[in-house]
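Just one chain is shown here, as structure tokens, and it is the form predicted on its own.
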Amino acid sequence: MRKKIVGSSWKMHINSFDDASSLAQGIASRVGQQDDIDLFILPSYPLIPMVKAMFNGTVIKYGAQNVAVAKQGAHTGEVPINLLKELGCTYVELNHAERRANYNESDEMTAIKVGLCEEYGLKPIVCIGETGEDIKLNRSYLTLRTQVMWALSNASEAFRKEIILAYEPVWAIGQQESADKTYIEKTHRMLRDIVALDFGEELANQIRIIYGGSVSPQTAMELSDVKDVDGLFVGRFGLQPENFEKIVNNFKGESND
């Protein structure tokens, strides 16, 4: 039984301490003991120390929203996977559409980094996901089942199933709505089977399909039934304490009133 599992991302949106203490109050003391589901916040380099002290007593996980592609050396401005692991990090963001496109990642970076991870004992979040241009030709599929076998080509066969695939279609990201439900149920399923197809039915079975892109209460309600959605990856509606509440209740199957 997959344990289902809802994070955030906060990117940049928030960049002072204030802002950061305030939101990590709030939803430490609205979620922080629903320990059947696995919650994590991820937010800016700086801001770690702060909420893993806002998050001390609660069943909140938090991590760092990406990680230098080497372990030390001349790379001015990157931040090494072992300072992340003596910060009490649980999890890593990786392979993000921004970071692809605004950055020169790589998917040859995201499977080296994923290797980092295992040696340090940090989960990989690795996101995946088509473009506009991927479906108008025709090549979704074969982005997807790209991404996914370097999401975890560089894995050993035990720490696959410590790697959670977090789809979002870059087409969805930062838009008002999501994608349907339709559409996430057979990608979700899509991608279970391009695993199964690429690394066996065991981990099919095994590995955590979560969904982001423009993530609200409603489409939290909208996917809590469907089975192969594992979790959400929630943005800009998770930026505030009661909405990150909503979504965790929603996915649940359960009433906020």
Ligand code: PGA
Second form
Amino acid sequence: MRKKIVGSSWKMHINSFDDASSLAQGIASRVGQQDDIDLFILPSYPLIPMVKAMFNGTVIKYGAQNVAVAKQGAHTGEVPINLLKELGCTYVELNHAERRANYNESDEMTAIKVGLCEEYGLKPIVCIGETGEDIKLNRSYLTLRTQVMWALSNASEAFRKEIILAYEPVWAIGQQESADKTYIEKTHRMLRDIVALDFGEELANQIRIIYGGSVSPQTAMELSDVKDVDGLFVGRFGLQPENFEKIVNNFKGESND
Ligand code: PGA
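Switching forms now, from the form predicted on its own to the form predicted together with the named molecule, please provide the structure.
Whole complex next, starting from this chain.
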């Protein structure tokens, strides 16, 4: 049985300690004691120690939105994985579409970072997803299969099942609504088939595949009973504690009344 998981990256939406503190506090008090599903929050690097303190005594895990491709050395402006480990991070997000598009991150870099996560004991959340152009050119399958390959290939068999695949169709990020349920359902099924084909049935049954891209409380309700959707990766619509709570509860199949 795959345990459901819901998490949120604050991206750079939260840019003050005060805002981060009230958001973290609100989230901790609303969902910090439930343990039906796994929860995580990924703030900007400098907020990690604060989030760590705020989530102390709750079930909420935290992590980073990226990590350096090297362990140590002359890499100005980068953050080494060992510091994330020492800060108690559980997760590291990798390969987000914004990092690929704006900061030249590549499949190769993602694979190296997955290897570092294994070495340091952090769980990678690897984003994958086709662009609108991929759909137009009828190459979504190729893009997704290639990304799955890079996400999993540089990990041991044992570590592969710790990796979370975050399916984020690039065209559905930052929109008013997420992709529709049928499309998400179909693609998650296809992704699990790809994992089975390239890495075996056992991993395909174990690996968690979560959906991201304009996730709202409505999306959470729609996707709560979709077999191959193991979780949600929330962006803008999780930046109010009450909304994040609704998303969590809706995805669990509970009402908020
Ligand atoms: P969004 O972000 O929900 O604000 O579209 C999702 C993401 O990029 O993970």
